[in-house]
Amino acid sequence: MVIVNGVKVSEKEKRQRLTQEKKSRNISAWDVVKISRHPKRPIFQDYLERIFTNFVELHGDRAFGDDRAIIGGFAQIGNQKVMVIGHNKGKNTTEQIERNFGMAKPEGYRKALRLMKLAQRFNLPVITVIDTPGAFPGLEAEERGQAESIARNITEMANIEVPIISLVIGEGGSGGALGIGVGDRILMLSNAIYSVISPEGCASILWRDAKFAPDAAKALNITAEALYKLDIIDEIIEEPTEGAHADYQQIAANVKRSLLRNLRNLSNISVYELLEQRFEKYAAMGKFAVD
């Protein structure tokens, strides 16, 4: 049995639902990529304003500085207090430059980990919101330990003793996404993407030409539908037909409903069971059977 929108269903029912959703959507993986990058698509800031209350932002990694590509702090959703952390791309050119287009540096990941450990101290669930093309690949990031900071986050998140829900709202790019993406539940908007590499990057490696990006997008299985079928993510949150940018209020309501349901489902699990299930979840990824 598997969980779909909070309801137990059989594997057969899961496949039937996916087939029906695919027929009704009838869009290619490359179409989904383009929608996930729509300039008017809601960013983390928009969900913060519509879903969470009493947000208190916390700054700095206590080692180098404050990375504006990742923001986080204490907040409340419904009656539940949480620690919320996410990539924030910015709403206009000025903000995007300030926030480095959501591409975090090591201090961003170290700040995120500091906040997760703070949440653990106060026994608060953690919600991470993923929306980044990838971690910043610049020289200064490499000098300050980009790979180490992401690897440490992945290792440490596996052992955080409070529930973690990860939500992919737009682009979930490579290690930049994984640095805050080790969750007990991984939720994904229906027109978001989640991948080890961008379609353009994959096409440049495999075909030596970025024009093959649409082919790469299909081969990479980067859509919510494909990842759900592979049991990488746990739930698809449906967007308006045109995409999340068509109705901010509706998508915010859908996301809030999903977050609250998953928080309730995780709230009564003991720390031992939580860590065991988290380990089993990620240990199972990559295993497959040939029909």
Given for the second form:
Amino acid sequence: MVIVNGVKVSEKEKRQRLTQEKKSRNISAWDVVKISRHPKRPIFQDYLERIFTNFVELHGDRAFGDDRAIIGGFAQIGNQKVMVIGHNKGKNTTEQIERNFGMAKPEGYRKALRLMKLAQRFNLPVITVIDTPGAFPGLEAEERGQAESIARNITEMANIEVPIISLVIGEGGSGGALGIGVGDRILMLSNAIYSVISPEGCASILWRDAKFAPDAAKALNITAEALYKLDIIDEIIEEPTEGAHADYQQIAANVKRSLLRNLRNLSNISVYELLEQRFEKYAAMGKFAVD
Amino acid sequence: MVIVNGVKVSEKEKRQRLTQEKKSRNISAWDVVKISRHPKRPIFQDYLERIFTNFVELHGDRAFGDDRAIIGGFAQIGNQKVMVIGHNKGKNTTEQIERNFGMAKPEGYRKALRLMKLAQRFNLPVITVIDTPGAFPGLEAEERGQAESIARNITEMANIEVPIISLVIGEGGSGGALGIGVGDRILMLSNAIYSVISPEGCASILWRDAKFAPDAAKALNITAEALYKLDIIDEIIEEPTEGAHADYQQIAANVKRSLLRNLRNLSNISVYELLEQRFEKYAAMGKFAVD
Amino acid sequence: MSWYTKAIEEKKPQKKTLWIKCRGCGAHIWASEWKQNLSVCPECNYHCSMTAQERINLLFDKDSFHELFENISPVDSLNFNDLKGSYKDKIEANKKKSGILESVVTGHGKIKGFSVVTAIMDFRFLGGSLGSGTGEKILQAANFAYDYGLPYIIFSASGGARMQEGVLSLMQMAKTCAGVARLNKKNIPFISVLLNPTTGGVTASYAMMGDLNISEPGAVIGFAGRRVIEQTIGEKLPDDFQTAEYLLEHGFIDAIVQRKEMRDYLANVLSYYNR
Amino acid sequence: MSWYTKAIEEKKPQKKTLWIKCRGCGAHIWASEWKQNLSVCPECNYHCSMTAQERINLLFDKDSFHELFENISPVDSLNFNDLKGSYKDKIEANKKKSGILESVVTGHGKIKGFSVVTAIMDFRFLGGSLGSGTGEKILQAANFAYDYGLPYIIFSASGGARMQEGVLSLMQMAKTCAGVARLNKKNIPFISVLLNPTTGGVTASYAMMGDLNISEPGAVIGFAGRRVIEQTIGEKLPDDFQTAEYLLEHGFIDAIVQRKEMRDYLANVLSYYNR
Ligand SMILES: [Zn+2]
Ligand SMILES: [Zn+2]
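Got the form predicted on its own; could you also share the form predicted in complex with its partner chain?
Below is the entire complex, every chain and molecule, led by the chain shown above.
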């Protein structure tokens, strides 16, 4: 017997569920990787400017620093007030260096958790926006508890008593992404990726050469389409054919529509139900054999 | 009308309450300061060895480091299992340097808070042992949130759902002492001091010269006797006449007896009542005029 | 803990003063311009301290502020005397000088329509030090916020605990934080505005415990005094040490807000409270 | 996230081996002495890895251990093929090699009389990697501890998430931590024992979230791989980087316990649980 996310699902059922979203696209997983990293691809800041109003940035982890690789604060989307938190890649070299290319350190994850608890105090839903090559793999990050900070976020997000929507807009790089990614809904742009390891990293371990990254990308199932099929994500937000960078207004409109719909759907659930459903959602993830 | 700790108290009543504890002692506040800092005065470690058994030291704040100026862990006193946390001064120069003379940094206060929450999880009462000249006044401590860490402890200790007993064995130095000092009971050795500022610091500000420290010591009301009169502390544990250093066994026995009695008294209070009483205790502290 | 108490003593413009010398840059500014600019230097943006009443006027909707617990004042319970005289005399002098009875003014009011409970420290009164009366008022106001489910905003400006009340003043740190802890438990927002200067025991208690910690540009915020730290480490500290900007960089301040934008900023933040 | 998966592959003594070469100091130790010393080098105290079964024998009261969820095993749901073949084949080979069906053994048992629920990772099975089956077993065991109100102890030894299951393996971090979060909420102790090596996604999830984090001497514990970090910072890392001793110094480990003292230590800690 094969368990698909906790329940037996026939392949037919699976295919039907996908039909509404699936577009016949003739691009490879590696093409998607390249689009997800396109230098002109809209970043968190672009969505902040186009979708959100009245952003009040809040700084600091109250213990060590203010990591610019993750930013967050109060914001409004339509008439809905939220806490929005996201990886902050930067649009040019200066910004990218200041923001460490969206690779957060422990103080970044700890700030994110602080803001989620603040959202709980203010009774606001949380939107997390994911776009990172991964958590920063540096000495000081390791020293100050990169692992601890991600582990704590993943654990405590399970108990945050307001709705959480996670949106993958570009690169969903491993633990660095999941560290703000434990949402009640996981949405993903159609050319975003979400992976346990970078295709290059995987290729250099399992193929002994990073140049096999395209093979690794395919094998890892990192595209929105693949992840929807695997029941990891809840919704794919369609990009323009060439990718989100081709039409900032269009993709922003699509993202906004999706966020508002999902906020609405989550708004009438009691805290008890919300946390039960969140638990069940993650408890159901994975495929394994029994006997 | 003068309010003494939230209620009108007649001077007569006050004196009666003190009679049982008060000894007619012909030593000045400054003498007490000197005894409290006596190089041979028993430190936390001495009580750990004499009163507690089965000590399991637990390390680290889970964010930055393991401050040796505050140590703590599971321990047993008589048959009672507790979490014990205290300032750790050191007995010789090597130890004193390693432990920074009992002057804790933010990571020390954060470790202490972590252990109090651990005590809550294990349902164990907390004993905090205070003996510090003050929180470490250094650049790195300031940078990493000396103020924040003390403030957080003081605040969160108000909500810790197990009994807390705070015991001042030597120097109760200002915020650095209070950072682990918000107990349901505050006990103090008869030659310990507890002060908002060191006598030297006070003298150099208000007398413009540190050599007036004896005057400041008297004015500040920092002895156990004075603080008992002011309803700040709950109990004075008597030392041998010359001071605790004269008889380690005797003072350890006195401390143990007092701790066990207070643990017993706190053991049958519901969590709700405990937190209410703790709130009322601190809400009542202070003397001011109304109208 | 009150190393700063003496260190900073802002000179407020007198009625007859024609110009103000800025403590930030030394520029001479016409008193009328200075006042119009909310006691902020138009040359260097130095934010000079304000009285509690000036801050009420600046931030609260007209006639919306109602003072609470105004009948609380200090007593010299230890008969504290130092070289310059008795605490008792200082209390009287400070009452007279400032026209208020304690180092904090408490009340409730509206900021652009949003009801809040507030405590506003006044640095003129004994250097904004935290005494028993101060602590009592701050706790009472917290309890008021708790009872009515209203957000609580404390504006701090203080040299720290009030030495002349001994450990009674130290315990005000625990007393005020007990109030904050109750608000936390009931999920009522507490906003801390740390003004120049906020130091010692005030920083190490309620002032640092805001759900949001907000400051004004250049405000000095610290625990230990600069001089004490320099003695400890044996070197000179950087110029921006213990400024609001430094604390923001180190993760302890959410935002630095210009004085003229504070009212809008607070109203905006309050609009996010969704209960 | 599995940089270590290949890096460390302990050679276990074969039946016929007369002596063992210590990976710590290179000394040659008689196999019988090695075994008697619990696979710890008598010369340099290097703690060599143990199988799950060896650890059960070492720690649990005789015949007290009952395995749970033993019928769960991996599936190659992505049809993952790399240069060296299919994940499917690897699963079968690892089952055969190790005699267990997943990288973790779960169950309940007693340590000196104290009942606990446990999950014990076995590094032999695919480098102790965290796959869907691993995550399922660890969560199920957490739920068992939750339902019965028993302390939960996880012994980790893992190269991290299992790449061959793609994001499914990444999500096991959230899945397992959801179990830990429920224990936290119910105030049920969770003790994490981090063994050599514990890295990547396992360190960044349940392994770091113990109410107590305990380790053995010299255990390598880290998030990013040493080589990756050296590439990032362009310098060589200190020798003790990412050892248990290093993590203790940096505040992430409560105690380092010698293998021969682990049983007593855990029993002692468990004796403090007072519900
Ligand atoms: Zn100026
Ligand atoms: Zn060896």
